[in-house]
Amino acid sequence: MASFTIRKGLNIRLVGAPEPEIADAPESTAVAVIPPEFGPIKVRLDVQEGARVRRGQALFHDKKNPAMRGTAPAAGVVTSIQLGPRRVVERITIQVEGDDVEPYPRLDPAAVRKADRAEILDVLLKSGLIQLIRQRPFGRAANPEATPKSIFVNGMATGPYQPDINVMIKGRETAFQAGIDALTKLTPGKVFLCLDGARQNAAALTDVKNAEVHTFEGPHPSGNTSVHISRLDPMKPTDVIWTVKAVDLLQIGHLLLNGEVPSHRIVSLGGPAVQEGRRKYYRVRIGQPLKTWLDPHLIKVETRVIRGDIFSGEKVAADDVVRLLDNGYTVLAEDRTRHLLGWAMPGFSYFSVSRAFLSPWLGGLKREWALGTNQHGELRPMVLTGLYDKYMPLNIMVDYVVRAVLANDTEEAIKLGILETLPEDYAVCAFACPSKMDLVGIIRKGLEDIEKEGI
C-alpha cells in the first residue's frame, strides 16, 4: 500500500452534510428509464408501449453496437415512449407491477473467482451495468471489445456531500469482494482500489482481496480518479483504462451472487436547502421520480436540486428520476440576489479564494458555509494568470489546454493531455475562475470533438 499526498486543491466547508445512516424512501407505482444518460448512442427499441417487462429485462440496445443495452429497473407495463427530436427515444416509461426478474447466472464467491472474462461480460452486457464501468479516455461505458491495461476503483469522493462507501458497505462486504473478484477477470493488468487516507475505512476496503489498495488525501480533487490514475499508472494516449466507482461495484457484486439487475440503490442526499434530520442516505428504487420521494425533505424556498457534487454535478430537471449511474444529490437555495457595487464592498460574507475580500483574511476558508446557486459575477474575458495550475493537481497546465480547446486546435489539446482528464477535473478551476469561464462545458465539448475525430 502506498500513500499520496495530494497538495492542490480546494475543500469548501458546506453546512448540510448527510449523516451517516439508511433509510428508506417512499416507493412509487411508476419508474422511467432516460436513454441519453447512456452516453451518444443510437437507440433501437425492444419493447413497445403496452408490452408486459420483467426487473432486468432489455428495453432498447445500440443500434452500433447491439451488446450494449438498457434494461427495466422493474417489472410491470410499459406506458409510455417518449420521443423527442427526430424520434429520439427520450424516455421510458414503466407502471410498476409485481417483482418478475429476468433470470441471470447466479455465482456464488468461489464461481466468480473461477468465472472466465467472456462469462462475467456477458453478465454485465446483457443486464446493461456495463454502464457502470466507464473507459478511459473519454469517460464513455466500457468497450467489451477493448482489453483495459488496468481497472481503477475509486472507493474516495472528496466533493462536497458525495456518499461515503464506508457507509454503503455495511451488510454488503461479499458483493463488494465479488465485484473486485470480477474485474480481475477483464484486465491482464492491475486492479487498483484507492481509498481516502484521512478516514477509517473499513476493514472490507483495507483488507480487500485481489486488488492493490493505496490511498490518497489531501484537498479536492484529490479523490477524482484521474489523479489516482496519474500517480499508479499513467496512461498514453493510446491506453486503454476501464473506472468504477466503489458504490456501483456494490450494485455488480449484488447482480453476480444473486442473478438478478438490483431494483434499488442507495443515494446520498445533502445541502443547505434539505431540511435538518433528512440530510441522510436513502435506499431508492432506480427509475423513481425525485419529486416522488426528495420534496418532503426540502425546505420551503426556491431550490435546485444538483446530480453530484457542486462542482462538477449537473441540475435535475423537475420531471427527473433516480438513474441507473446516480450515487447522489446535492440541494441548494436559488439565489438570484443582484448587489449594487457589491465588488466594491469589504466582502465581509461573501465565500471566495481571493484575498480580495476580507472574508479569507478572517478565517473564511475554514468556516461553515451555506452558498446559494448566485455566482457572484459574469463571464469576463480570459486572462492568462496560471490560477487554475493552483487547483489542478495533474500535469495539466490548464490555461494551454483550454486555449487550445476554444482555438479548436485539438492535436495541441492532446499534446497538452487533455486525454488524460475528464471534464470534472477542471471543475475546482472553473469554481476559482475570476472571469467565470465554464471550463467544465469547454473541456467536455473538447473531448467530445475529439472522440469524433478520432485519436
Given for the second form:
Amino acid sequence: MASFTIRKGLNIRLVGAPEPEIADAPESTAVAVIPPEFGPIKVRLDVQEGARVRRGQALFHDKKNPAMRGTAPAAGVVTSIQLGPRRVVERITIQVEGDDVEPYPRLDPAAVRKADRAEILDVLLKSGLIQLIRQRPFGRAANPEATPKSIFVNGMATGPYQPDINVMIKGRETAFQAGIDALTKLTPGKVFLCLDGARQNAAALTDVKNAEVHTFEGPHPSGNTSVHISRLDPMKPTDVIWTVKAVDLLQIGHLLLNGEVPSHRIVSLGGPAVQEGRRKYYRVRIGQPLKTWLDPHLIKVETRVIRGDIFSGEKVAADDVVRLLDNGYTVLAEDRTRHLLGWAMPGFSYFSVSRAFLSPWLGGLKREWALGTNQHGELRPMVLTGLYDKYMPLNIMVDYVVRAVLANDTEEAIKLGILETLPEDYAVCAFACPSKMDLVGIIRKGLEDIEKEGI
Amino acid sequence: MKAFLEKHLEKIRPLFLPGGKFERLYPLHEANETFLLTPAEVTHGPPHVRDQLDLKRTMIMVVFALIPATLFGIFNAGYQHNLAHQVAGATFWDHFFKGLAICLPIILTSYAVGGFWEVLFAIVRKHPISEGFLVSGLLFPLTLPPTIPLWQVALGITFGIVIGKEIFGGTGFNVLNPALTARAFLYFAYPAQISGDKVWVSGPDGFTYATPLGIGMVPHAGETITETLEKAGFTFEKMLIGLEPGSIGETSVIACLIGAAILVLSGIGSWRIMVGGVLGLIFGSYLMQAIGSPNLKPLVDLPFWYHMVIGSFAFGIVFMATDPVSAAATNAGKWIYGFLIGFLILVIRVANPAYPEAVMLAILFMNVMAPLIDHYVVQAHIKRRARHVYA
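For the form predicted in complex with its partner chain instead of the form predicted alone, what are the coordinates?
Once more the chain from above appears, this time first in line as the rest of the complex follows.
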C-alpha cells in the first residue's frame, strides 16, 4: 500500500453536502431506459411494444457488438418505445407489474473466486452491467474482446457533493468483495483499489482481499481515476485499462451473489438548491423518472439538476430517469444575478481562486460557499497562459493539448497524452479559466475524433 | 440604480438583436451593457459553476497596475516642463496639472482612435469588443515622449491595433505586443519626434536634455560612467524615483515596482518573466564586462543596478514582456523568454552604436521567438512523457 499526496487541484468548501444517511425514495409505477446513455451504439430492439418483460431481460442489443445488451431494470409491460430522428431509439418505457426476474447464475463468494473469465464476462454482458465497467482510453463501456492490463476501482470522490462509498458499503461488504474477486478474473494484471487518505475508511475497503489498496490525498481532481492510473500503472497510447467506481461495484457484486439484476441503487443528493434535511442518500428504483422523487426536495427557485459532480457532470433533462450509471445528483440554483460594474468592484462576496478580488485575500477560500450556475463573464479567446497547469495533477500541458485538439492535430494530442485523460480531468481548469473556455467539450471532441479515426 | 439599468438595458436590447434597427452595432451595445452590469449568462455545460474572474477583470487589473506609473508620469511631465521653463515656486499640484495638460490629450487620443478601430473591427467581424484594448490604449501613450504630436499618436495606435492585432484575428491571436508594435512603427517612421535629445521634455524651443542612455553613448575621459551620470544630475536615487526626462510612464522604477506587485499578487502578470528578465540583465552585465572590448559603449561599466533604473527596463519587463498573448506560454518558456529579454536589452545597450535604448526591440524580437521557445519546451515535454510511460 502506498499513499500519494496530490498538490495540484482545487478544493472549494461548499454548502449542501449530503448527510451520511440513507432514505427510501417513493417508487414510481413506470420506469424507462434511455439507450443513448450507453454511448455511440446502434440499438437493435429485442422486444416490441406490449411485450411482458422480466427484470434483467434483454430489451435491446448493439448491432455492431451483439454481446452488448441493455436489460429491463424492472418487470412489467413495455408500454412505449420512443423513436427520435432517423429512428434512433430514445426511450423504452415499462409499466411496472410484479417482480419476475430473469435468472442469472447465482454464485456464492467461493464460487466467484473459482469462476473463470468467460463465466464472469458472460454474466456481465447478458445482464448489461458490463456498462458499469469503463474502458480507457475514451471512457466507454468495457469491450469484452480486450484484455485490460489492470483494473482500477475508484473508492474515493473528491468532486463536490459526490457519494461516499463508506456510506453505501454498510451491510453490503460481501457484495463488494465478490465484485473485487470477479474483477481479478478479468485481467491478467492487478486490481487496484484507490481510497481517500483523508477519510476514515471502512474495514471492508482497507482490508479488501485480492486487490492492491492505495490512498490518495489532496484537492480535486486527486480522486479522478486518471490520476490514480498515472501514479500506479501509467498507460501507453495502445494500452487498455478498465475502471470501475466502487459504488458501482456493489451493483455487480449484488448481481453475482443473488443471480439477478438489481432493481434499485443508492444515489446521493446534494447541493445548495436541495432543502436542508433532504440532502442525503436515497435508495431509488433504477429507471425511475427523476421528477417524481426529486422535485419535493428542492427549494422553490429555478434549479439545475446535475448527474455527477458540478465540475464535470451532465445537466439532467426534465423528463430524465435514474440511469444505470448514476450514483449522485447535485442541484444548483440557476444564477442570473447581474453585478453593477463587476469589473471594478473589490469583490468581497465573489468566489474566486484568482487573487484579483479581495475575498481570496480575506480568507474567502476557507469560507463555505453556495455557488450558482452564473458563468461570470463571457466567452473570450485564450489569453492567460499557464493558469490551467495549477489544477492539473497529471503530467499534461493543458494549453497545448487544447490547442492540438482545436487545430485538429490528433497525432500531437496523443503525443501530449490526451488518451491518458478524460474530459472530466480538465473540468477544474475550465472552472478557473477567465476566458470561460469549454475545455471539457473541446477534450471530449478531441477524444471522439481520435476514437473515430483509430489510434 | 442597478434595477433601473437592468430595466433600461433590457428595453433597448431588442434594437441591437437580429432584425433590430441597430443590429450591426450589437458589439457596441454588448460592450456597454457588460461594462455596466456583469452578464446574466449561465453556464452551458460542464463545469456548471465558474470562477468569478473573467477577462474584463483580468485586463482591468493590468490597468490598475498601470495607474501608479501613469500618475507619476503625468506629474513628472509637468515637473520637467516647469523645470525647463524655470517656473519659480511651482507646487506639487502645479506640476500635476501642467502634466495633465500635456499627457491627457495623448492618452485620450490613444483611447479614442484605438477604440474606434477596435469597435469597427468588432462590428465588421461580428466579434465582441475586446477588453485587451483598454490595456494597449494606455500602455502605448506611456511609452511616448510628452512632446509627441497627437497625429502621430493616432497613427501609431492605428498601426498597433490594425497591423499588430486585428489582422491576426484580434486579442488572443496576435504575435506581437500591439502597444510595442505601435511604438516601433513611430520609432522607425518618425525618429525625429521619438528619439534624440530634444523630445523628452516639453521645454522651450530648442531645449535639449540628454537622457542617461544618451550620455552613456559617448565616452568621457578621466571619469567613471557613474560619475559622468551624476554630474549630469542622474543619481541612482533620482532615477529610481523617476524624476528624470523620458517617456511618460517609464521613468519611475518605484511606480513600475508597485505595478509589478499588483500584477504578481493578483496572479495576472507572470513573475517568471519578470525574474527571468532581471537575471538575464545581471548575467548580461557581468558577461559583457568580462568581455570588455574597446568597441563597447561606456555603459558597459555601469553596474547592473543602474541598468535596472535607467531607460525603460523596469516598465518594459513589468508591463510589456508579461503580455500573456505575445509572451511564451509554457512555464519553462517564460523563464527563457524573460531571461533572453533581459540579456538582449543589455547587449544592445552596450554594443549597438545606433540605438541608445533596447527594451522595445528586445521585447519585440522575443515576441517573435516566443513560439519557437514554446515549441522546444513542448517537444522536450513529449520526450520526457514518452520516457516516463514506456519505461
